[in-house]
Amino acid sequence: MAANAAKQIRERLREVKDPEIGRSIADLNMIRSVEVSEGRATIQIALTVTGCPLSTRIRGEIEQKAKEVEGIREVEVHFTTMSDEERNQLNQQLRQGHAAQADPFPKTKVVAVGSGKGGVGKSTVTVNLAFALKSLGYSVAILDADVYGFSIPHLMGLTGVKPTVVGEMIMPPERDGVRMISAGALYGEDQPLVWRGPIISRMIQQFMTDVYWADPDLLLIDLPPGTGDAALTVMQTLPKGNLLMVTTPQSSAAHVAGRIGHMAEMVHFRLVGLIENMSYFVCDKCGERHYIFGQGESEKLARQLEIPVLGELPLQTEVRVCSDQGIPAVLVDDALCENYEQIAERLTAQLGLRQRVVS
């Protein structure tokens, strides 16, 4: 009886993930033991590191699974960590065929979130595009490729989440399913990193080959605006990368973002379409448009790249208000959800992506 509801549960804990890797942790040799006894079973798990801070959601989802099994009553779990032999190897099993690949991003479609100038909400787009990409069913993560101007993981509410480095392979920080890597997430929020372009580059080319993204369907890259070093050396490593730029009204800001979907053309990358940012503010008593910045500017630049419009986003003060306190304003705001989601299935469709079932 004991024998066979151990087995049992050892079956419901292939369930069970770890968040960081987002693989069974039976398929990671995580599980030591489980022991049955009298209704309560006893489970050793290895964990990959010290004090991982994700311990105590892996010891509810065990509690829960082991529960689950007819006859058990307490669950009682325990810790304890890796060899760095076993820590080698989950690394060489996590690396196999990764950085080999000419594409580091063979099975994901790449979109690089690009912009001519500071200050059109670039990074924002990103993160918001992120969550409604997630809420229509897609993975998705974020690689902060602003390396000088990071603001990822304060946005999306992560500053000061570490990640944890099983080897010399770095688990991405996530929230509600969304990973992200930033410099930001490797250094303190106020430290200047300065550095020259090479440093740079090698550090987003780190990014690619030594995070665990583990396949999503989507990558965003949040690109520094303009043309620089980190621009470059993100659209030659990509192959297969796409662009999606980010601007607003004003003929400033559209005649600058020409220059980056100039160069992504140069370098054969693809242009997939474009984004208004603070398009309009709408007034809060009336409910008349005010088109602020003016109009037509992005219409115009989209025409001469031949690319659409996949959408106008509205000034509004929530958004603010949510980025600065590191949630994600379509977490909250349904209008603007619905805008995003609108977006992210024009975009979707510019890749070719199959559209998803949500549950």
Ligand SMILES: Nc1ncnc2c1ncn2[C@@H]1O[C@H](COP(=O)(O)OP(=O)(O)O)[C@@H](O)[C@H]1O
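Keep in mind that what you see is a predicted model, and the values were worked out from it rather than measured. Positions refer to the first chain, counted from 1. By rigid core we mean the largest C-alpha set that fits within 1.5 Å across both forms. What changes on going to the form predicted in complex with the ligand:
- Put the two forms on the same core and the Cα of H78 is off by 2 Å or more between the two forms.
- A movement of the C-alpha atom of R346 falling short of 2 angstroms is seen between the two forms when the two forms are aligned on their rigid core.
- After superposition on the rigid core, the Cα atom of H290 is displaced by less than 2 Å between the two forms.
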Contents of the next structure:
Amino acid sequence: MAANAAKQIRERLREVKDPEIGRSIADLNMIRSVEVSEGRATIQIALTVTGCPLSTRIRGEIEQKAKEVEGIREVEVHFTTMSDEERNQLNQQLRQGHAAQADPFPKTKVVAVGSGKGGVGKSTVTVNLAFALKSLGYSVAILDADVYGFSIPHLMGLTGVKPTVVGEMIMPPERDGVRMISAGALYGEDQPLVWRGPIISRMIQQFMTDVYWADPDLLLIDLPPGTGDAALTVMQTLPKGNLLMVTTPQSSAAHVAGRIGHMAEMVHFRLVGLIENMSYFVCDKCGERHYIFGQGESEKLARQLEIPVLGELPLQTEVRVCSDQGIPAVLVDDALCENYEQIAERLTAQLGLRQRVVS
Ligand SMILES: Nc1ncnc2c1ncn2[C@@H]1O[C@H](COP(=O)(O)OP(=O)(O)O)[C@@H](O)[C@H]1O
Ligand SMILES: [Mg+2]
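Could I have the structure of this protein in the form predicted in complex with the ligand, to go alongside the form predicted on its own above?
Following is the full complex, with the preceding chain placed first.
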């Protein structure tokens, strides 16, 4: 009877996932023992790291699942930590099928977000687009390749959240299911990063190979402005990558953006489209659109590069305020969310992703 109950509990525990890795604790060999005696279950779980911050969550789920088994009235959960050897084994398991391949993202559509100049809203667009894609039902992650000028942790409200490291594998911090890695998550906000090109390249490559991304549908890469080492590394490392350009209507911004477009073509990166940010301002008195910076330049660039304009985004005080507060604006502004979802739909259509049904 007790043995049977223990077996049933193990069966139920298959449904409990390690919150960081996103896979069943049974598959990850984390269940050490399950013993049942007189309605009391004692369960030993080996965590990947000591003092895992998410252990309370795992404990709650385990207790709940175990109590679903008939006759179980009490559940005791004990945590231990994996040995180095076990962690290495887990690493191997997580890397399986990836390390050996030339493409670090065999199952993921990679979209690098680039611009000619800084300050056009590239990082803001990257984060909001990620959450719009997520709300359409896609799994999304963000790689911040702007190593010196990182801003993704702040924009996602993840400042100061350190990734957990399992052996040599980095578990990326997440917000509402969107994972991200950034130099900011590894080194803290105030530390000046003074690396030369090759170190930047190596770091970005590590972000691709040593972070547990869990095969998302889409990976958005926030590039630093321009055509420097980071952009080149990303494009050369990812044979099937796509480039999404962000411009503003100012002719200079559109003109400089052309350079990164041409660079992408040179390394056979696919240009997937262009988003014009800060296109217009909607007057809160008369409701009319004002094209403060002029009109037509981004469209001209898109025609030259033979890529579609995926959308125009307004210049909006709320966007700046949300960015400052670390809240993706699409999560609080319905009209903006709609705008971004439209862009997200066009993007996924361009990428040939099947439409998702959101449950
Ligand atoms: N559509 C917008 N409306 C208002 N402010 C914006 C908009 N897009 C971006 N911003 C603001 O412009 C600044 C630069 O944006 P950021 O995303 O950091 O640019 P980049 O990554 O291209 O350097 C930030 O303060 C951001 O809040
Ligand atoms: Mg930026």
